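Shown here is one chain on its own, the form predicted on its own, set out as structure tokens.
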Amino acid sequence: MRPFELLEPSSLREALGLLDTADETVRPAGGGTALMLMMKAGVLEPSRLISLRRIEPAWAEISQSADAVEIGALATLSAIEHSGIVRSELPVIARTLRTLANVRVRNVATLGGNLAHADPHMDLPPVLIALGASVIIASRGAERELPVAELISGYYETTLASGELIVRVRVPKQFARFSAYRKITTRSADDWPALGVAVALDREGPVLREARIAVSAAFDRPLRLAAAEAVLRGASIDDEAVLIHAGDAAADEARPIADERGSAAYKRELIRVHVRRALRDALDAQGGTP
């Protein structure tokens, strides 16, 4: 591993100042779980790491308002998994985290780092996209809000500018009650998925007012499936044929990428089957503690 300088600022403001540089090899580090693996492999060779571990603890807090849950970017995945607020208001996230990597990783990895890493196989991005979540991004002297769907632009790529940090994630409660995530792996449950399918529904009685479907792992970034969503809009939840039609529309729309976890044709069939199953899981969900 190439030698590097490690700085540990004590405030977000100080960290943003250190990151505001023309040197593209300066990188922030939250939990560092993925970052260190990339450095050991020689994929990333930073000249300086800005550790965020010592900045104000407020950036790791989890809170809620009447219509949303806010999660600090430095909250560890374990803290999110076991948060009473998350388990009560966003149970699909708590369930998803149970099979994300392993306990050792979840005890260290942070939400902000997980999203900024932009690995297409991550479980949380499609769930957050389906729930309509957004990230609050800070830079030196400015702040902006961006839908998670617009954060990840490609394979290990984001729309974050130099000197910007994700500081909070805001998750609306609107779609949380009827939501589900299916992780399809070819090995153990906590392995990288061959496909991830997240579904979140807004229903009024037996009618679906809106459906949000996000898929991941079979693509270079998590994607919404607009054609499948259109099939469900205004449909009756009692019509099983509608769910089958939505699965078919999802498979027709998707253009999965072949890799060691399966061919494109295999993944397209996974999409057809598991979009339908995820929709049924979401319809059967009642919210509350997982």
The other form holds:
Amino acid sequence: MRPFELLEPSSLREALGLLDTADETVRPAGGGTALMLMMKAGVLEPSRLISLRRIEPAWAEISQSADAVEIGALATLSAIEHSGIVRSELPVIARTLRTLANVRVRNVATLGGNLAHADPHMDLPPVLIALGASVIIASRGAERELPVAELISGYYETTLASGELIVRVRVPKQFARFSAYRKITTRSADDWPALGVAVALDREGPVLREARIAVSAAFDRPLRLAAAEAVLRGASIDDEAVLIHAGDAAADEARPIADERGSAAYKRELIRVHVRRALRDALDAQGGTP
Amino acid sequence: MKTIRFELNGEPVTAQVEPHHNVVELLQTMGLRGARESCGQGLCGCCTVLVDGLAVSGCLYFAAQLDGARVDTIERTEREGELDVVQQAFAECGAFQCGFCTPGFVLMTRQLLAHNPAPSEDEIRHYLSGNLCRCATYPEIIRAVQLAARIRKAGA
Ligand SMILES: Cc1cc2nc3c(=O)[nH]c(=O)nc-3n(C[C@H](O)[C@H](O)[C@H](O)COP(=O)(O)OP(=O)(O)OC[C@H]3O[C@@H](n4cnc5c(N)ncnc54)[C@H](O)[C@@H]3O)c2cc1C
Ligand code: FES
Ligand code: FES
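Take the protein just shown as the form predicted on its own and give its structure as the form predicted together with the partner chain.
Now the full complex is given, and it begins with the chain already shown.
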């Protein structure tokens, strides 16, 4: 590893000040799990890391209002997995975390670092996109809110400007919306996914009003599948054939990229089958507990 | 170089660290070899240590960030020279061959049982999925965890 400096500011304000520089080799660190791997591999050589772990504990809090759950960017993935608020309001997130990396990584990794990393294989981004979540981004003297779908712009790329930090994630409560995530692994049960499919369904009685389908580990970033979503709009939930049509539409519109966990053709077939199954899961789960 | 102070297995210690040192490297300079680096990528658990009571991968944790923390390694024993319930169960079940992975599995099992005193086999498999045993003693390890849970329950 190339030599670097590690700073540990004690407030968000101070951290934003330290990050307000034109020097692109100054980087924020959350849990440091992804950073350390990139530094060991030599693909990232920061001159200075600004660790966020000693900023005010409020930035790790999980709270709720009438219509949303707010999660501080410094909350660890374990804290989110075991949070009572998350388990009751957003059980799909708690279920997803159970097979994300391993206990030791989840004990250290933060939500902000998870989203800013933008590895297209990650499990949480498609789930948060399907749930309609947004990130609150702070920079020195300014704050903005952005849908998670617009945060991740490509292969390990985000729309964050230098000097900006993710400080909170806001996830709308799902009420009558039902969601599911399927992580398909091809090497071992708790591996990185060969495909991730997240769905959230809004129904009124037996009719689907809206469906959101977000797929990861198949493209350069997690993407919604609009054609498959269109098939479901206005359909009856009792019509099993419509789920098959949605899977076919998803496979037709997707342009998967091969990686070491599956070829493009294989991923296309995974999409066909697992979009259908994820829809079934969401209809069966009806918001069940993790 | 930075001077850090932390609690190591119950004793206050100070150490000199460089920013790029990880926890395994630091512990080795302090004569502790129970946490060992194998994959170096967070995958195998051979480098497991507890920081403020939580299991972490020592290979993915900057040593400098131990400043002010409470650190426990496999070298910490409840009573001088005695094995704890989990270690006894691992020995009883023959849950190792070369033993390289064992410190990590023992520390993770202690954490699991502290949170979940009677885990199902599925829960054991999920919890330990981030620990690899190249000798493949997995069936024995699962039996050892179940035995440790039973002994703990009987003793409670
Ligand atoms: C062994 C292993 C297995 C894994 N398996 C999986 C898996 O199965 N599924 C999965 O989804 N992921 C997996 N991961 C990835 C893991 O989820 C990420 O490493 C982790 O979430 C990153 O969080 P962090 O806080 O450690 O980020 P860091 O390493 O601290 O930071 C990552 C990036 O985000 C930036 N950053 C950090 N915090 C912020 C912030 N608040 N605002 C803006 N930018 C920020 C950093 O500068 C850096 O570019 C695995 C990782 C490991 C080590
Ligand atoms: S050496 Fe740290 S997890 Fe493998
Ligand atoms: S006993 Fe040899 S690696 Fe597990």
